[in-house]
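Taking the form predicted on its own, here's one chain by itself in structure tokens.
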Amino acid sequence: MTKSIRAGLRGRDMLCLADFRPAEIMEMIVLAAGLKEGHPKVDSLLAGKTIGLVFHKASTRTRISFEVAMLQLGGHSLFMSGGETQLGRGESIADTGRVLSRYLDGIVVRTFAQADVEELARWADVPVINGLTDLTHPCQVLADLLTVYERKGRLAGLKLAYVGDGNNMAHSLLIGGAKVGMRVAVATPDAYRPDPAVVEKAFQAAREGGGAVEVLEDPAAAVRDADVVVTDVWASMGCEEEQDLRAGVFPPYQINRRLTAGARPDFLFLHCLPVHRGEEVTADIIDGPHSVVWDEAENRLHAQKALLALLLAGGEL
């Protein structure tokens, strides 16, 4: 079964976790865990292959993890910032996809609109990977799920609580967690709820993967009996001008000792970083014994390696 799943992933795009079956997502996670422990066949798996990193948004973890991942798999990467390509600057996305496909074996895009990534994938002849959009962040959530899997030994049946802005992280955790059988509870202020279309996809994902989805306003209810507690910055990239406004809305959604007292005693704390200590989370939580954010950050590398290996090589592993 593993070989057939891997073969079926070759050449696919990674635009949203909703596009993958539960078994395919678990294959990515299990392979990532194996690659982290060491795999004798991967140092030349992508020899001669090159991916392009087309980034319209600033990045630390996404850029470095993809570059190192390709290097460790024997391939190469080319970084192109937004000002260094014609994408959206006089050349259509369709034409850019056609051209880049003639040079590259894969394209990682970090940009604003999900529709732009989807259009690029429509016209490109090579796998397109969503490195982040305003709507979703699937690569980060693969690393999150890997982190929980290696600490808890399973994903199905665990409760994951996300508290904060109903942003791209909330969206991908809803879908990804539900796909692998988790109970996902998201608590946000009413004006910052997740996109209803994404929530509907999450309910469908729960039906596929045996998970459950709940969207509510009460952070204490979301965190109650949670195995995993997750948050993100209150003002994501592109929303910085709302920082002061959000600072007056989100304090009840801060992750702190009082709120996490309702979680399970051995809960894990995740944050995709960068973090604003004293805002979305207190220092004693992110720097305390429940925090696995540094393992989570490292796991971007291992999750990215698994994703690249599967999409670019598939059944050759």
Second form
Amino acid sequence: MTKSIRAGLRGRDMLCLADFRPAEIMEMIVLAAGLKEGHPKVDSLLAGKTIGLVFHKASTRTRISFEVAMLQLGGHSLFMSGGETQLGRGESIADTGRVLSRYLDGIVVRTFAQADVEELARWADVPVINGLTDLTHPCQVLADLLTVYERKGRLAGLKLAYVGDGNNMAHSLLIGGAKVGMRVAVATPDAYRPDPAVVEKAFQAAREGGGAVEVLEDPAAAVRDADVVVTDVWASMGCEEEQDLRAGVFPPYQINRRLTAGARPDFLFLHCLPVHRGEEVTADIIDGPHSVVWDEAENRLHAQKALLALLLAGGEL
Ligand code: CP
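Having displayed the form predicted on its own, please output the structure of the form predicted together with phosphoric acid mono(formamide)ester (CP).
Okay, now the whole complex, with that chain kicking things off.
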């Protein structure tokens, strides 16, 4: 079963977790957990292969963890700041995808519109991996699910509460969590709800994976009995000019000791980072005993090693 799932992932794109079956997502997570422990041996799995990283937005974790992942798999990576390629001077995404496919074995792209990543994937002959768009952040959520899996030993049946902006993290947690059988509760202010089309996909994911989805306004209701509590910045990249406006709306959604008193006593706290301590989360929570954010950041590396191994060499594992 594992062998055929791995073989079936070879050559695929990672644009959105909705595109994968629950068993395929679990395969990624279980392989990532194994790679973190040192098995199977993959240090020359991608020898001779090169991926390109085309980034139109800043990054610390995604860029560096993909570059190190390729090194640890025996391959190479090339970083291209989007503005410094001909894309920045108007060369089309279609032409760029066709050209890059003649040099590269995979492309990781971080950009604004989900449609642009989908357009690149349409024209590229090699796997395209979404390294964050305004709509979704699937690689981060693979790492988040790995972090919960290694701490709790399972995912199905756990309650995950996301509190804050209905952004790309909320979207990918809704879909990814529901696919692996979690009960995902998202609480946002009314004007910052998740995209209804994504919520519909999350309900579909819950039907596939045996999970459940709730979209709420009340943060206390979302966090009640949660095994995992997650938040993100109140103003994501591209929304910085709304910082002051949002600072007036989001304080009831801050993750702090009062709010997390309603979670399970052994709850985990996750944040994809970078964090604004004192805004979306208090320092005593992110730097306290429930926080697993440093493991979560490390797990970007292991999850993406598994993803690259499967998409670029699935059947060889
Ligand atoms: N969490 C995350 O994607 O981090 P970077 O923006 O640093 O890549």
